[in-house]
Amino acid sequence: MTEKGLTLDHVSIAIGGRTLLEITHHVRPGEVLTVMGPSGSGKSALLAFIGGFLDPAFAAKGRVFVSGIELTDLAAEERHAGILFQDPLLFPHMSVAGNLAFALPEAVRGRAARRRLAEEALADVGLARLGARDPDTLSGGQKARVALARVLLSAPRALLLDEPFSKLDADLRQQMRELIFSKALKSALPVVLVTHDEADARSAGGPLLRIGE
């Protein structure tokens, strides 16, 4: 398959011979696919499969394509799968700069080249001049944002959400929304948003996907 975006498939995802999922689906380049589903439908099963890190309990069928390249057999690592969970994960023994030029390609080489890019992207997401601080001294929003901007800064393939908006406020919600899917959109990278939140589905504007129901 050479279309651009990403493919699923007929991707199916079982547990204990109950089959939670069955999707073919495909996401344009900066669309967004949110898929719903009470709790144990196998969302989130959804997301580690085409990240490849799903937990053997499942088994799991199907292909995942993006934009010709064939996922399946590769390693987590050699997917490049933007992901975004409910927290942040960011790592509380780098800098705000230094969490985000942990995230760099290999490819970009030299230290000022690799913290330049990190202060830019900073930027990008309204935290400029804030490379320097400590992780656990941003609020809540201000690490949803370098969050996002650390998974940008990995050149993905693909973004993968697992409600990342559940944790904050209202208010924080709609602009990281507006944010990530502006970005995903600008970067042309296709998207699966996993959420339980009607509105998240709302402000996606794509296509939308009941499971479990």
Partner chain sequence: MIARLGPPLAVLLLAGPVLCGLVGTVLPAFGYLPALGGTRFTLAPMRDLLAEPGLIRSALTSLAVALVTAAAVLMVVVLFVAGWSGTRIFGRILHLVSPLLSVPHAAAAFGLAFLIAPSGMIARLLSPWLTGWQRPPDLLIVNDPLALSMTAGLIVKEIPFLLLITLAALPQVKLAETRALAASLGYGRIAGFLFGVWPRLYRQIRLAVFAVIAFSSSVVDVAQILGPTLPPPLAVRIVGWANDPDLARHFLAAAGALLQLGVTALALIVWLFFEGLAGVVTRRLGQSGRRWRGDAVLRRSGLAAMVATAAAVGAGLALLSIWSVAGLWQFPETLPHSFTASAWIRTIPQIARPLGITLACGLLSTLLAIAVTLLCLTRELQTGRPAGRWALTLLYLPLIVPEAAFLFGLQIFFLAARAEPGLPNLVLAHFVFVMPYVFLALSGPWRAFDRRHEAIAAGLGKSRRTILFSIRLPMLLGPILTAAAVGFAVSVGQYLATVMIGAGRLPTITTEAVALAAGGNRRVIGVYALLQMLLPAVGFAVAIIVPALLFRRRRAMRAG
Given for the second form:
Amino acid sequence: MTEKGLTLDHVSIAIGGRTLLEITHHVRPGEVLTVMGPSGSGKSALLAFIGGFLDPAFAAKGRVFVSGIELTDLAAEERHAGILFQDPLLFPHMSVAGNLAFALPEAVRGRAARRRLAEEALADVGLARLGARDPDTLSGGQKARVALARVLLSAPRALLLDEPFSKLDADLRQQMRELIFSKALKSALPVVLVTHDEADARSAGGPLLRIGE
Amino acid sequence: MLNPASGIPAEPFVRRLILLLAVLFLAGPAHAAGPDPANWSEVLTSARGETVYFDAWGGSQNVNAYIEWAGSELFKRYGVKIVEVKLADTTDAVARIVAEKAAGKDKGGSVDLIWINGENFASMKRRRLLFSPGWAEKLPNWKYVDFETKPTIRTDFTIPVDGLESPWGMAKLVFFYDQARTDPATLPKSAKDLLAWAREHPGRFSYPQPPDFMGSTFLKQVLCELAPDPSVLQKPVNEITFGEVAAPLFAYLDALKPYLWRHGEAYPKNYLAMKQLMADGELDIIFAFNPAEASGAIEQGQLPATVRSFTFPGGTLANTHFVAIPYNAAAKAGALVLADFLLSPEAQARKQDPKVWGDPTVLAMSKLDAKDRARFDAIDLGVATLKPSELGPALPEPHPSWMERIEREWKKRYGVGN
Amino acid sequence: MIARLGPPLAVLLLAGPVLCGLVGTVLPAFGYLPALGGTRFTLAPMRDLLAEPGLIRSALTSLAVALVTAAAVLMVVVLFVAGWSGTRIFGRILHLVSPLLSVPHAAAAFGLAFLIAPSGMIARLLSPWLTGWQRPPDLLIVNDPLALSMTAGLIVKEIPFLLLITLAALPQVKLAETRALAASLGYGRIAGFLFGVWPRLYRQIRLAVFAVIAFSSSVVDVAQILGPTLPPPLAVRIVGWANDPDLARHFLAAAGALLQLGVTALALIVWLFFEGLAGVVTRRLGQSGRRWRGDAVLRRSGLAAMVATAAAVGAGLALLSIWSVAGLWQFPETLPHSFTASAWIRTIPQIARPLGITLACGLLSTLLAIAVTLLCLTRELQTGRPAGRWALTLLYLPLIVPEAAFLFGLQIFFLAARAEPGLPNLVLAHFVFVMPYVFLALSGPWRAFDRRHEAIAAGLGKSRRTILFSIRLPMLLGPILTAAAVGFAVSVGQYLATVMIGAGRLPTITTEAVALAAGGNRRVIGVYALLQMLLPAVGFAVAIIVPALLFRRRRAMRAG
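Having seen the form predicted alone, the form predicted together with its partner chain:
Below, the chain from earlier opens the complete complex, with every other chain and molecule after it.
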């Protein structure tokens, strides 16, 4: 359990006495584990379990490790499991730069330093100089990229993707897949991707797990 | 089931609980025994810094504005703060004092000065709820008071005042009409006349619903005029003879009802409502206890300029209204200072001005010095106000028990629909 | 976590005063009140009560007013929502009607009285050219023995309340889809609504309907302004007895308050009976196969009733403002002969204290209610269980127990506890009425909040506290301020609680307005009613302007 990457050790999730899934799996840094299954199969619950915000209505067992650290008993905010949903969910009351600064770890001190890092992160996803903008004025693709920059900026230990491409149109979808997977590889992040789109799984290239079938 | 005849003692723990709560919540600084108005400079000293809660009927803006003025003057001159507690009915405050006494709150009560007379005074005096011994005649400004020719200053609704309340203003029942609508020659000259007039002008007369003070006053006026022997009204009600004495009154009201405004199916709430109805042209004759009221209302655009006053040649009811201090008042010295200020020629003259309030003074012009007399002479009483000589004879108020008894009877007969 | 305190605090602060109040009513009703010399249980207060002339009539008036008001309000709301929701007119009318919720009952009642009285605006507009009236007709309209004016006054004020509660419940019943389905089956708009949506929707708003019944059966201020006087409705008589100098009358008042509880309970029972009956009829009709497509008349009457409501209150308020600056204004002139600011000039110096108390009490009780509501809702997030049916019932408790019944007892309780009539008591009493509205207004947006924002923030390594204070509360600032404005408006409008618990020592704009109503001076009433209305309006303006300023460059924050 001390090896690098994300380890799911006998994770099982049940609701109302009915077991939805049972998984034991190791995701190496930079690797994408794709979990596929129909609605209600518990695939989003799996991400919530890893992230630490599972609805108390579910009963979950098993343990989660990232690079030797056990997450299972940590509070959500101690886990550093970055998540992307199908909506970008930028905080509407903050500017674009504000969203990014909010994600930066506390360890980065000083207004100027934080602002510079935020601007760099924006430039990194091809959105240089959009920091002062109201997030609601961005296009769908821009928003998705800000959301990605935001999660990467928080220095996560793992990346959880909850159908992040399903609301994008075909062109954009391919662009975002490439962007996200390349960033994950570059940062050596273990990724768990939940989807019903076979193309996502093919593009991710990693192992594929089907549940609820 | 409980047996109502024997009654069952209550659970002791409830009593203990309430006792406990009482201890927990017991509050209010203790005050020394009441100040002595004979030593006035001491009264002024201890009054400084006090806040006086003055409970007064608050339905009239004129009166409220006048009290506001008195409060600001008092604060300037003596450092006494006045807070007017506006009452919809004076009995609200009396009820509170009764409840305070029952709850053992004999100090730091919520009322410091109360505007009062008649029934409420009698009730408070009987229950020993008033600051005593008598203080009113020891006030510095008492020397100007006209108690010689105004007997109602020392006898409030047949009850001896004994200095337990200080006179504030005079009242006399006066009727108003609009000469643009009503020919003065046709005006009624007595209660009997009024009934005949109402028959000829259906829907144009009414009286406030008892127990409103003015409504009850109208009942008493009729009672005094029609009672076979008015002298019995000066004594408490005798249940055996009540029916006989009051019979003419209720026969009169029965005869009047079909010709009343709204056929007697609703009554104005009080004088002010009647005044509005006159302004709207719904009523042709209304009445008030303040002879200058119509002039004031004309002044303020509430009544047309053609309104005039009249009284009955045979006399109408007259009385005095007072201020009194409850036995448990928190700011007795301040209340004394306020009561004295309200008696001052300056305050009394201002009050008599119809532009301010128009309430007749309790002072004797003969006792004033030239400067103060000039204040009163300068007042323009207004077109609609009768001169004191035109007000006609004053009928004495009946014993308060009559008012209470006829109010009860009225409610039974007319107060609960048909 | 401090949020753990939320639910018990809410139970204590809501149920506590109501239960203490009921105890304080029941004991003296049977003669027990040591503080006032009653140390034995006896039925004497009950006997005195039954001996009161016209008692049955007073009680029946209260009962009838409550049932007729609730039925009329419900009918108008159903016809309007069924016939028009989803249309452009619906949105416009909503903008017209929603602000009426914040108009205090007393102000609306005054406005209506000025409109419909024989010397009122309607008669003036029609005279003398149509009616020939040179003087107001001798017609008994306001204070009529059948309480029709009073019922009308209650109906126009309760319609906005029930309409907004219904709108809040609509998203849970998939209105558009059900309507499309019913239409595809050939059902008329109203029939489709009644058969497809109504049973579920009614379950959501049922407690609010009960609140309308309880309120109408025990209202005092509207009854004093518009209601019958020979004899008045029960609650008005209870207040009279409670203020009587005669000690024995306190026991009588308690007995009356107990009767009030019975009258309200009876009204609810009668309502339940008709509710059941209506359910059976609706089911039968729904299965008869009739399509009821010709419902244009019904739809239009729903719309007309709604417009009339808004127009009546709006015109009444406009009249109040004219009267506040009117000089002599005789019948049948449509406008005053002259205008004067004298009523305002005379009133303003006297307004500081009541205004201060209104503001202090309103702000404190609202603040407390917002705090307790936020604690409860935060606790709900932590446990993952939304407040259940019992919690909702608890919330509605102060709205369903008739206020005259428990406020009188609460007054007695404070008296027995020798708690000085002061601001803390008053704030507590107002809180009881403010809290339910604040909770109802805030819980919807709170629960609708997209929790994935919080998941993201947690994934970014943010603590619960940071998430609450940097994400959820700022994003919900608009709804929180709106809920506060609703709460403040409720506090400003409180009459009975202020009179009884404040013991006359703590006048507010509302108690002053109603006290002056006795004086019948329309100019002064106009001034006070306008002030009474202005305060809640300022509250709502703040709720709109503050987020608009803070988030002026955040488009998504304005949309919500």
